[in-house]
Structure formats: C-alpha cells, structure tokens
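Next comes just one chain, in structure tokens: the form predicted on its own.
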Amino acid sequence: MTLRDTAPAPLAAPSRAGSWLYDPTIRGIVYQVALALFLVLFGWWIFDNTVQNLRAANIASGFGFMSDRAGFDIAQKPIEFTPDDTHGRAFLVSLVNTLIVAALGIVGATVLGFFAGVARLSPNWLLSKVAMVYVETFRNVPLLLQLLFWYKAVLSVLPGPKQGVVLPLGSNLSNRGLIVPRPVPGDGFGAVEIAVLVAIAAVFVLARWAKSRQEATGQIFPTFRVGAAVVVGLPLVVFLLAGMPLSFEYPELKGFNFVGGFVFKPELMALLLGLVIYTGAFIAEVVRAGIMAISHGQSEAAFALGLKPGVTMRRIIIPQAMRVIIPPLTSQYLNLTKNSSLAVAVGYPDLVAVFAGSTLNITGRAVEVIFLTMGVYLAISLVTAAFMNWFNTRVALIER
C-alpha cells in the first residue's frame, strides 16, 4: 500500500450560502429586521383596528376638541383660566399644575431623605432609631392611604379661618389652607432679579475654580460659605441701593375667609405631605446603602489625618457614595412624578384630574385624551433620566 492510495481527501469547501447563515453578524441583522418588520406591523394593526371601532361607534376622532371652550373651572390655576377658556389651555394649567407639584416633591423628598438617611447611621441612639421609625413606617404603608390620612384626618379637621392657627409674618393655618403674605415686586425689582443670577454664575465660575485649584494645590477653598455670601449678599446689596422695592401683602380676614396673600390649599399640602415623606423614606434608604458601600477605611484614613467627622462625611464619604446613590435616586424621582396622578384621590387639580378626568368627560374624546396624557408623564420621565444621567456623568469620579 503506498501513501498516495491511504491519503484522507480533502475537506470540500463551505458553500457560500452556508456562510452567511451561520455568520453571527448576519443573523443579528436578520434578526433585528425582522423584530422591527413585526412591532411596525403590530403596531398598525392597533391603530386601524383603533379607527374601525371608532367608526363604527359613530365616534369623531382628531385633536379638534382642543380648541372647544371647557365649560368648566380649574380651583387651583397658576395661569389665568376662566370656563371660557380652550381644552387646551386646560391642559396647559393641569400640566403646569403636575410639574409644580413634582419639582417641589423632588426637592423636599431628597432633602428629607438625605437627611434621614445619614441620621439612621449616627452614632446618636435617639436620632437613629426616630429615623429607622420613619422610614420602616411611611415606606411600608400605602401612598394613597397616606394621602387620604394628611387630607382627611388631618388637614380637614383645622378650624376654620376665623379660629386658625396664627402663624408669624401674618401667615394663618385653617381648613382653608396655608396662608402667607404674597410678595408684590415694585419699580426696580428687574435689577434684583439680574443680581440673583449673576451672583449664581459667579458661585458655578467660583467652584470650579475652587476645585481646579484644590486637585492643583491640595487647598480646600471654602466654597460654600463663600458662595452663600455671594448669593445672599450681592441681591441683598443690589435691593438697598435700588430703594427696597418689594411690598407685601398680608391676608386679611373678611367674613368667613381671608382676603389676599398666597393660599396653600389642603389639597396641594395634603399631596405634598404624602409625596415628600412617602419618596424621602425610600431615599433615606437608598442614600443609607450608598454610605454604607464605601469602605470604613476611607474613615480611618480621614480621622488619622484630623479631619472632622462632618467634614470627612461631606468631603470623603458623600461624593464616593453619589455613584451609588444616584442612579436608584432617579428611579426615585421617576415614580414621584408617576405618583403624582394619585391627585385626584385629594381632588388636586393636576393633569390627570383635570384633563384625563373632565376633558374626557366632556368630550369623549378617550383615545386622544389618554394617548396625550401618558405622552406627556413619558416625556417628563425621560427628561428627568437624562438630566440625571448627565449629573451622574459629571460627578463620578475619574480614576488617574
């Protein structure tokens, strides 16, 4: 036998076609193709199946009503609204009611919650507990419960104006709400309000110098104190040379009610107390395992070196601990806004009670009235992730 005749033959070669298939690249983008082809098709399906049945019910569709007259008044209006007024300027007074509430939710539930937060890690026995009580308490128990308690049970059973609780500066507190002299701006109060932004972008300018300068030399500036006396000081400055122009005007009561000053009204109290503590509990926690993630030794390592405890935790511990903190914070802040529409357990006018709530009453309209109102609570949503994302972006620390 030779070697020629025992000589295995050649492998054949792959065929074309076969390459292709089995080419992981290739089949991704069939792949892909495909999904996208399906969610198109599934999609219009929907929507025809949508206008068949609307044509069907003898139901007019389109965006028209927008320009109808409302017919109806809106008790909380931060712009001017009277029934006469277009849907559509209803959606923009319940819009910029939702927005009210959530940017003041945000910002009092991250305060409490920082502040429960570090408060449940203090070596202080008593302030640990009252905040381990707090947050075990308001996160285990219903938002709409804790809603319908601060309405209900609390704020519904204030006296009345005549015997409410005075409160300094000629504020009062009754079933009629929170009332507080409302500030009335006079000639020359523009070159206030100027001041107050130059003085912010002189605090921004100021702390990244501060920190350019600290990573150069190792110097901690202080910058917060110096930048509260710029931003308290350059307006307070700027308000006595233009003569002080700023009035108030106090509530006074006349009959059954106060006249002027600015009302809180138990509906929008009662939905920011349940908000604000509700959010601030699940915060404390997240802001509590954010601390807790950094090692004990970056402790050690500052009390070795003299520092303070208040300085190592808002100078050491804090901003390693943000890029723990902030991303579950935006999950926070996300459901704050979505539990917002739980207003209209209060009967706070916010976007869904008025506009998915008498808007759709009125006109029938529910495809369009739904379709625009959950368009809007996504776009506020992926505004709110962005802007996070672009501050968790620029406070995470970049290794040298």
The other form holds:
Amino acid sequence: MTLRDTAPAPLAAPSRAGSWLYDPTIRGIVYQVALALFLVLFGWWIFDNTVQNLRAANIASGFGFMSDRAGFDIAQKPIEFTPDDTHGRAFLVSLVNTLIVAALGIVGATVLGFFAGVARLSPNWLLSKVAMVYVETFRNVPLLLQLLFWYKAVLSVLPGPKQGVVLPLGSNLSNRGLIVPRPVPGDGFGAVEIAVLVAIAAVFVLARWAKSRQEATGQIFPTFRVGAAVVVGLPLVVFLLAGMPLSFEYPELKGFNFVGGFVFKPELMALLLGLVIYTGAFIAEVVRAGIMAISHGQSEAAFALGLKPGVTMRRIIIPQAMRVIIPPLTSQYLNLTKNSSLAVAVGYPDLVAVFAGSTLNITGRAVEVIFLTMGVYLAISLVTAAFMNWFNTRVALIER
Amino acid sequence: MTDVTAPSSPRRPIFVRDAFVTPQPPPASTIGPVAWIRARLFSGPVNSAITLVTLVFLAWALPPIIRWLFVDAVWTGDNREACLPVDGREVGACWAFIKAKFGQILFGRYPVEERWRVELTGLFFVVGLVMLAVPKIPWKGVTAYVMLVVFPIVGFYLLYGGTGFDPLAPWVVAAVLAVLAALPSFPFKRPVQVALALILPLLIADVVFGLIALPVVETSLWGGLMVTLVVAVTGIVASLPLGILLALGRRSKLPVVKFVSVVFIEFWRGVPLITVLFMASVMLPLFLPTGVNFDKLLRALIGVALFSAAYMAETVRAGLQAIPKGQYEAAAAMGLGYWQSMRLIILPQALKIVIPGIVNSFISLFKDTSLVLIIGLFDLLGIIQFNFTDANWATPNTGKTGFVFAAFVFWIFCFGMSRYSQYMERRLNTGRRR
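Give me the form predicted in complex with its partner chain now, not the form predicted on its own.
Every component of the complex follows; first up is the chain already shown.
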C-alpha cells in the first residue's frame, strides 16, 4: 500500500447499472425468483412425464380404487376385515396395525432404555459393563438384520405347538407365537371400566388440591401414594362388588394348534423384539447423557438444604434431566415409528406391507399408494414434532 | 533427630525431623483386588444383590452363546453334511458355510476373473481413508480432493468398466478451454480453477480408460459387502455437499430459499427410508421421460442420497447455530460477501464442531444400506440371505451363522466409526477446554 498525499476523491455516485447488480435486496429477489421458477418447471416436467407414462401404460389415476374390493386377506386384523372389503378398509386395518406396533414398541423401548441407561451409570461395575455391552452391541447392528435374526433364526426354529415351551398360566411359546389366556369381560365389567376413569379424574383433582394446599400452607400431601391407592383401589372395590365379572379363556391344544387364548404372532413378536432392543439401546444413551448433564452441585445443594435422596432425585435431578432427555427421546420415538415400516421384512401386516405391498401390487397405482403411505408417516412425524415443540417450550427453563 | 533450642523459650527444646518418614502403604482394605471388588461390587446390600442377580444372568446367558459360537462350531467342511448333527452330537455355528461362500459375501456374483478391479478400488479407498483419518499424515486437502473428485470417477470405471467417454466429447473441449482460462492473464480465475479441478480428472480418466477398455460388469451382478460399501460411500459423498447447501438454505434470510429447504428437509426426515426406496424403485421410472431408464442400483443411490442429505442438513445446521454471532459480524466487517464469509469463516468452524454428528450420520447411513435388500439388491445382508436357499448348505444352524456373521461385519464398521468419532471429539475439544 502506498501513502496518498492527496485527499481521496469524493465518492462518485454509483452508476445505476452497478447499483442494480450489487443491491443485495434485488439480488435476493432475483435468486428467489430463479429458484422458484426452476422448481415450478422441474415439478411440471415430472408431472408431465408421469402423466404421459401413465397414459402410455394405460393406468388410470385418482383415488377411486380405494372403494374397490380388496380381494386379499390380512393376517392380523384388530378391526373386522374380509377379502370382500375395500382397499380403503385395508388401509385402515394396516394403519391400526402400524399404530399398535409403534405404541407397544415405544412403551417397551422406554422401559428397557431407562433401565439400561441408569444401569450404565450404576456404581456396580458388573451391571454397568453388562449395560455397556448391550448398548454397544445392538446400536451398531442394522435393525433389519436384527429383525430377520429374531424372525428367521430364533422364532421360526422354535418347536411346534405340541413341543412348545410351556409357560405359567397356560401360556405357550412355539413357532405359532406366544399364546396367553384371553380375558373375557362378563356382565357388569363396564362398571369397572367407569371406575377406572373416575379414579383417574379423582387423582387429577386431588393433585391440584394438594398443590394449592402446599402453596398456601407448605404442608406436603402424599399425592403419589394416595393417588396410586385410588387408581388401584376404586376399580378393585367395584370389581369385587360386581361379583368379579371377568373370566379367562385358556388356550387349549387341539390337534396341531391351539384354540382360544390371545396369540402374539411370531411376526409381531419379532418386530417388537427388534424394535424394543434396538431403540432401547439408543434411549439408554439419551438417558445417560441427560443424567450426566446435571452437575453434581445440584444434588449437593439439595442435600445441603436437608432434602432426602429420594426427594432430591424426584424434585431436583429428574426434572432437570428430563429437559435434556425429552427432545432426543422424541426423535427416538419417531424413529421407532418410522422403523416399524420394516415390518414388511418379517411379514407383519403394517401400512407398508399391506398398503404399499398388496394393494400396490393388485391395483398398480404406484403414485397414489406411495404418496398416501408417505403422507401418513409424514403426518405422524409432523404432529409429534409439533406437540413436542409445544411441550418443550412449556417446560423450558426460562433464563435471564 | 537433633535438638534445637528455640531462641524465644530457652527451657523447651523443639524437635525438628531432618529425614522423611518412609510412606506407609495404604491400608489393605483400600487397595488390591479384594478392596476393588468390595468397593465396586459389594459396597452394600443393594449393590451385592445387583451383583448376584447379574452374575446369575451371565451364568445363564453366556455359556450357551460361547458353546454355540466356538466350542460346538464347525470350522471346516465342503457341504451341509459337516454341519448336521450326527449321533446326538451338538452342532453350533456353521463357519464352514461362511468360508465356502466368502467370495460371494465380498463380491456377490461379480465375475471371478474381474474381481481384481473391485480389490483395486477397495485398496484405493482404504489408503485414501487412512490418509484422511489419521491426523498425523499431511496433505489433507489434496487427499480430500482426490477422494471426493478423482476416486468416484476412477472407482466407477473400475467397477463398471466400459471404454470411457468419446475422446471428442464436449468434456475435452471444455477442458481445453479451462486450461486456457487457467492461464495467469485470464480474468475470473477462481471459478474457472474450480471447474478445471472438477473436469481434469474426468478428462484423464476419459483418455486412460479409452485406451484400456475394461469389460462391462452390469450392476445386477454386483453384490455383497461391495454393494453395501458402494451405497454407503456414494450416499455419504453425495449427501455431504447437498446437506451443507440445505443447511445454509434453512438459515438463509431469503424466504423462498428458506421455505424450500425446510420443506425438503422435513419431508425426507418425516418418512421412513423404506418408503423412499419404494418410491425410488417404483415411481422414479414414471417421473422420467418415456424411454429413459435408470439402473436399479442408481435409483436406490438417488433415494439414499436425498434421504441422508436431509439428515446431514440438520447436523450441519446444529454446527452453524453453534457459531457465535460475532463471527458472522466479523466476517461482515471484513467486507466479505455471503459466500466468502461462509467458505472462509463460518463453515470451517461449523463443520469442525459437528464432525462427531456427521460421523453419526454416516453410521446410521451405513446401517440403513441394508434396506436395499427389500427392493431386490443383494447387499451384504441380502447375499447372505440369498445363500440360505442353497440346498447344499441348508442346516438348522446355517441361517443363524449367516446372520451372526453379517452382524459382526456391520458391527466392526459401525463400532470403528463411532470410536473414531469419539477420538476426534476429544482431539477437537482441545481448543475449547480450559
């Protein structure tokens, strides 16, 4: 650089063309218009190609096929379904099947994951090492492989129903699945169901009252114990008063198979085993990270105030750890729901297996079927994400 | 010991040691294996109970597994006879099956006499990867360039074969123009240099493989670990730049760009990979003009790349959010434009922060490659499953052995990557640790 001994020339007014070219606002608009134009053209190109291809292949379009006769049966139907029903109903049945697996899987994986996560932090060396081996083994092996392993290498080589593993209460584990007694509600069981709902409502009221009382007087009411007693006790009393209107249908071996009882089919069992064990390993890591994120000072401060270890855990550590745990836990739940689509590999009739499988093969409506299937998963994801975002902001720590 | 007479009080002598006392060993109850066991396993009644329950569990679970894996396993044999239980003999894992099918597990149905091409590509890949991964080896930039630009081209020719492009292709013309443009007197140097760096390897490969014609091996013959790695590596290489662009788009101030990025990311993250693969295999042909048809493997690759790009975008976004605002302001104060500040200031820091996250994306992508078997590609898991149908080897234990072996291979790769990411995390943490 050289030293200038003359005064710098006054800035010339920028030329009109230059200002156009370098104005960030105008540039931004140009970029965005170009992007939008490109996307519209690209979308139109794809749409045009699809229409032409469909016309060439003589495939009709539209969702009219949903009211056509399906013509196939579904292996597991939580709601009535026969081959004479429509594709629309098959869609519904498979959707319910997906939701069942997702719900059962989430419960199982949460329990297993929390246990393994806490076990990894246990001062007991043996337990923490066992938990570590579990997490590192199952986290690093593809879920599909695990599903196939449980289904093809473990469950399908179990002995037949006659030589099946006999479990207590007339249950049986064989290559037909896990068969357990089926509860049959008798007359007056409805009263028990109502009692459960009443008890839950009562506990809510109780919790509110206990909270306002504590805020007003400082006295602590044992909400949890009383609540648990109400939820268990009230239905039990009604159940006994109604004359125990519940019987069990025990499975019986007739010929080559069991009659009666409730059957967990091997497909469902394999899918649940795989999803729970795989997702549980991830949840364990989430839980461990959450607890480790809480500094020692928090529990030391609580002890210094004279709180007991149980109260410290419940009121100090867990509420803070949950803030760290909940967002990644949600994405694990979403992953589990999406991963349940691997049901197709073990033949469990979920949305992908039935709708994107059988219906797609029979009707040939690839575009509609795939879009509808993706739409369902997308809707589940977006609804869950929206709910969790709301929940997260509600419990978020308000900082300065 | 000596007597010292303190000046202040002449009558009371003060004793001062002039030799250290030899340190006593710690009490036997705090060191050694016994103390360790007491502290870590039996420190209280609850702890002791946990230890006992865990021990019972291990005693129940471990011996059958070890017996099946090693003691009762069959290591040699030519067909299923070796792995069949004879005279009440317990038979465990049928490792002879893995031995007999090892070539297929690695290469699928790739012609035996052409397998050296896959091996050469693999060697190239491993050497490049080691040079990238080990921090002490220099020339990181050059290696990254070779692995991201040169390796895909060479790898494609080696694996697929063919005679290369027409030597008079537009590539040649473009390349010659590029060489001219790279001359020092040419204006607009930088973009042209970048273009040249991208085109030159294509040109060289064009000439080299135009001279050495390799027989074409259709992708329907590819299989095994090779397909798993091809899908994973292509997905990784394609998803990284796309993911970075999407992450920048999501944080852009331009509403249309932001909206498009958000919709893209949320769409691909909201659907399961298996529906993406179904879409790629069933619907992609419908989207293309009549007569244009993509290879099955290529369709799966497109699906996997778009899917993982969305996940990569979120990882990179996390890194971008972690950069303090002052860095953006400093870049703006230096007079850098948007792309300059991203390239020189923001992205290098952001990517460095999220290296563990990127590796985690790689791990899940690697595991997800196994899903391509559902649309009929024979990856590692697919080829092992395919071999169960071989009547020569059908025994009760063949299936289990195959799954356990596949699990072991996947585990080695994923565990290795996760350990590497932890190592990088510790290494990169040094600048921030106090």
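Only the largest set of C-alpha atoms that superpose within 1.5 Å between the two forms is called the rigid core. All values reported here derive from a predicted model rather than from experimental measurement. Numbering follows the first chain given and starts at 1.
**Study point:** Post core alignment: residue 312 C-alpha displaced by 2 Å or more between these two forms
**Key:** Yes; that C-alpha moves by at least 2 Å between these two forms.
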